[in-house]
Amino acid sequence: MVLNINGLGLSLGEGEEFLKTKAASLLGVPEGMVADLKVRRRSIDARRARPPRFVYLVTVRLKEGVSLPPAKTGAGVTVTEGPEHPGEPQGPAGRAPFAERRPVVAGCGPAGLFAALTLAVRGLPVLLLERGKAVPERLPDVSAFWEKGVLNPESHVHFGEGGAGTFSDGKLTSRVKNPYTGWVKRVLVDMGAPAAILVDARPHIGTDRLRAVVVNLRNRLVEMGCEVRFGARVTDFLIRRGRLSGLVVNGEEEIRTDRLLLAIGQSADDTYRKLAERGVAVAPKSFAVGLRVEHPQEVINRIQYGRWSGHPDLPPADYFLTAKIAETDRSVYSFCMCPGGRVIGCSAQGGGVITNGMSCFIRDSPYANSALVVNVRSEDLGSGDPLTGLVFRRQWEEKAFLAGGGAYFAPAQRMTDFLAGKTGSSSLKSSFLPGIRQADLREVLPPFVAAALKRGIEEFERKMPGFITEEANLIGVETRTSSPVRIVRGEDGQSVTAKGLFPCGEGAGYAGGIISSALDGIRAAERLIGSLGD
């Protein structure tokens, strides 16, 4: 007999070896009758007023012949035929690989990598193009930017193997319910990600582990017959009578193909413009703009864990906050919270400053950071041009660059000074790379964003007392939470104006984050396979 038990709890100081004992007690059977126990999900219940505890969903297999007495209360117990098995792409597709007009995947982020993997599993190895560099060559370029303020426009935090996620916290949380989610995580573990991502309620890999994972995944694709080319920027699209017939790489090489999975990141402004120029339908979409907030991690630990803060069993605490500001009709929310992380510069073009958060797997930095952002609607942009959102966010990135004094330093301000409407004189401490310079952050934000942020932070203090503190700094600007552009696709996954073009992932405006982007890439690959008879 196999059972699922949801809500099994462990107190601080209790190891997972106690789970079998507790499961047997709950079920009313001797511990020796439990043949096997597998952890399927693990989370932390931390409510400040009571001791934090770890909560588990487990699958228990009882020995043959054991009869189950009525279950005790305190956890949900269900009987199942066996443990759940997540879905995964099935292969082969029943069609031989293409010789000259094989499918092409443009973009080596999560969407592109998992689209290529899905096609390879189905017996259709692809040509995978990436405008940036492979991880080993990419690392020195990113380091030069952080340490010296030297930006390589084709190799930075956004462009290159693994996409922007390679230099991030590597969070794998997603609200999307999809049978392939488990498969994506298992692939990542096979490529070197920590096995804990299979069970943690808020799984993350960490930038230090991700760099090896994406290289291993690329090597797997090559073993499966895919060709991977770096420094290969798609500069044009050949579209005849509403159908893709090929593409141009680096302004000179023509590649003939009638199937392109377009998995560009949201920072490929030049690609968006070329698509619009070639008549590919694009549309504006809502996005968000704001700042990064940085606290000492111990401050967040005290707020979230109370007097149990500092217990060795507890990981660095995180948070997720939202507020609806009635007087401005705006939503303010935290995004991409990085416990034990650091704030990084991730400029994508010269003369602009963009912030993001990053952390390693063990999250051992003394700082915690998160984006605090405000929703931006298409009507805020003041133009009917579908690409106006690119111009809008760029103007604030340029203002941040000037306010930071150049050299890609970010403008920063003590949180209490921002709320009081003044620029402080005392020095600020921050993890931000390349560096910070004090400034009035109201000058680098749209007025409606600055006003909503002020009210939102005050509301966050009500929900999370201690959030407003002299120890917290705000750093600008955060503009890349999601794409301001959507490449319009139909129910068949293809561009509504260019058949054979399958936009997917964050850059296409249909995903945000590693998991949702990977899932969208898988979905696009399956739709491509479904189109092969057209």
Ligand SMILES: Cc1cc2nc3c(=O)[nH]c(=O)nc-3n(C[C@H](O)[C@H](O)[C@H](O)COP(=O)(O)OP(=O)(O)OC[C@H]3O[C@@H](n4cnc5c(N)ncnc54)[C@H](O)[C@@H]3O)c2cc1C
Second form
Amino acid sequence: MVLNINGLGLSLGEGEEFLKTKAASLLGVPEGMVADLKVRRRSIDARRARPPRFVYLVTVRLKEGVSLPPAKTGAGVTVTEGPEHPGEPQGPAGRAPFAERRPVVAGCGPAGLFAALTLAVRGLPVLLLERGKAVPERLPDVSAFWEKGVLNPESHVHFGEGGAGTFSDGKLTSRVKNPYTGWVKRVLVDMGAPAAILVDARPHIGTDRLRAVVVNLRNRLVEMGCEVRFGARVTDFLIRRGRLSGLVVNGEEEIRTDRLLLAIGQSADDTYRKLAERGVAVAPKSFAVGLRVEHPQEVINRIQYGRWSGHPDLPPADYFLTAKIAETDRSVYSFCMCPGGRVIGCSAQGGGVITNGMSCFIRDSPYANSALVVNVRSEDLGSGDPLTGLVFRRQWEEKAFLAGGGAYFAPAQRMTDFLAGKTGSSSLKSSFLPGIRQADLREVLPPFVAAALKRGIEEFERKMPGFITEEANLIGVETRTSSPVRIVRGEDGQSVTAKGLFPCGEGAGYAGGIISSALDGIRAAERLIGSLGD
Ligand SMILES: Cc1cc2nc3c(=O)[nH]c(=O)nc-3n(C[C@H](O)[C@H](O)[C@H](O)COP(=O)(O)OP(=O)(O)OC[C@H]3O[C@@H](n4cnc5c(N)ncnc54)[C@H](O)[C@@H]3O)c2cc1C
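If the one shown is the form predicted on its own, what is the structure of the form predicted in complex with the ligand?
Below is the whole assembly, all chains and molecules, this chain first.
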């Protein structure tokens, strides 16, 4: 007999080896009758008033002939019958029709990599073009930026193998429900990601593990017949009578193709401009800007775990906060929280400062950080140009650069000073790379964003007492939570003005985050296959 038990709890100090005992006791059978137990999902219940505990969904197989007394299920625990195993998640399958020309994928982030994998699995190995460098060559460029403030505009946190997610926390949370989510995680594990991502409710890989994963995935693509070229920037699009006929690489090499999967992320301003120049439909979209907040991790642990904070079983705590500011009809929310991580400089163009967060798999830094952002609507931008969002965010990144002293240091302010409207009360400690400089952060934010943030932070304190503290610092500016531009596509996934062009991932404006961009890449690849023969 096979049973699923949802809500099985373990207290702090009880290892997973206790799960069998607990399951047997719950079912009222001797432990020896439990032939097999598989963890399917694991989460932490850390509601502040009571001791944190781990909550599991497990599948239990009982030995033949066990008769089951009525289960003694407690509150929040359900027992249902089978199935034996949910089975391996299924990926894309079936042979694609013959393609006259090899499809091209531009961009080696999650969207491009999973699009290429989908096409290869279905028998269409592609040419994969990436403007940045492979991970081993990219690493020294990113380090030179963090350590010496030297920015290589073609090789940084946004550009290069693995895309923008390579230097991240590698959180794999996504609100999208999609049958391929399990397959994406399975592939990541096969490529070297920790197996825990298959069961954790809030899975994350960590930048240290991700760097190897993306290299392994590229090698797998090559084994499957794909050609991967780094330092290959798509600089122009050949479009005739509303149909793609090719593209130009690095301003000199023409490549003929009638199908291009465009997975360029949100930081290729030059590519967006070229698309608009060639008549590819682009439209403004709402996005969000703000700051990054950094607390000592211990402070967040204390708030979330109370007196159990510091228990060795507990991972560094996280949070997710939202506030609606009624007077101004704005939302303020925390985003991309990195427990045990660090705040990093992610400049994409010279003369701009951008913040974001990153952590290693074990999340062992003494800091917790998160973006705190406010929604920006296209009406806020005050121009009919669909690319104004690029100019808007750039303007604040430049202000942050100047406020930080012009060497890619980020402007920073104690949270309590920001709320009180003063600066420089005493020196600040931060994990930020390359470094911080005290400034008045209202100067580097649109006034409506600064005002909403102040109100939002006060609201967060109400929801999570202790959030406002002398020990928390704000660092600016966070401008790349999502793309301010959409490359408009139709029901068939193709650009509405250029057939054969399949915009996807975060840069197309239809996805955001590692998992959702990977899934959008898969969807785009399937739509590309569906278009063969048109
Ligand atoms: C520091 C940081 C931390 C993050 N943390 C997380 C996290 O923990 N979890 C999460 O879900 N998301 C996180 N994100 C967001 C996530 O990384 C992105 O949503 C995701 O990478 C988008 O995937 P993508 O493939 O659409 O684009 P990208 O990952 O941006 O990849 C696009 C690729 O296209 C290349 N490219 C651009 N223009 C051209 C061109 N003209 N020709 C050829 N190649 C080109 C770029 O070099 C880049 O490699 C983080 C982002 C950053 C910057």
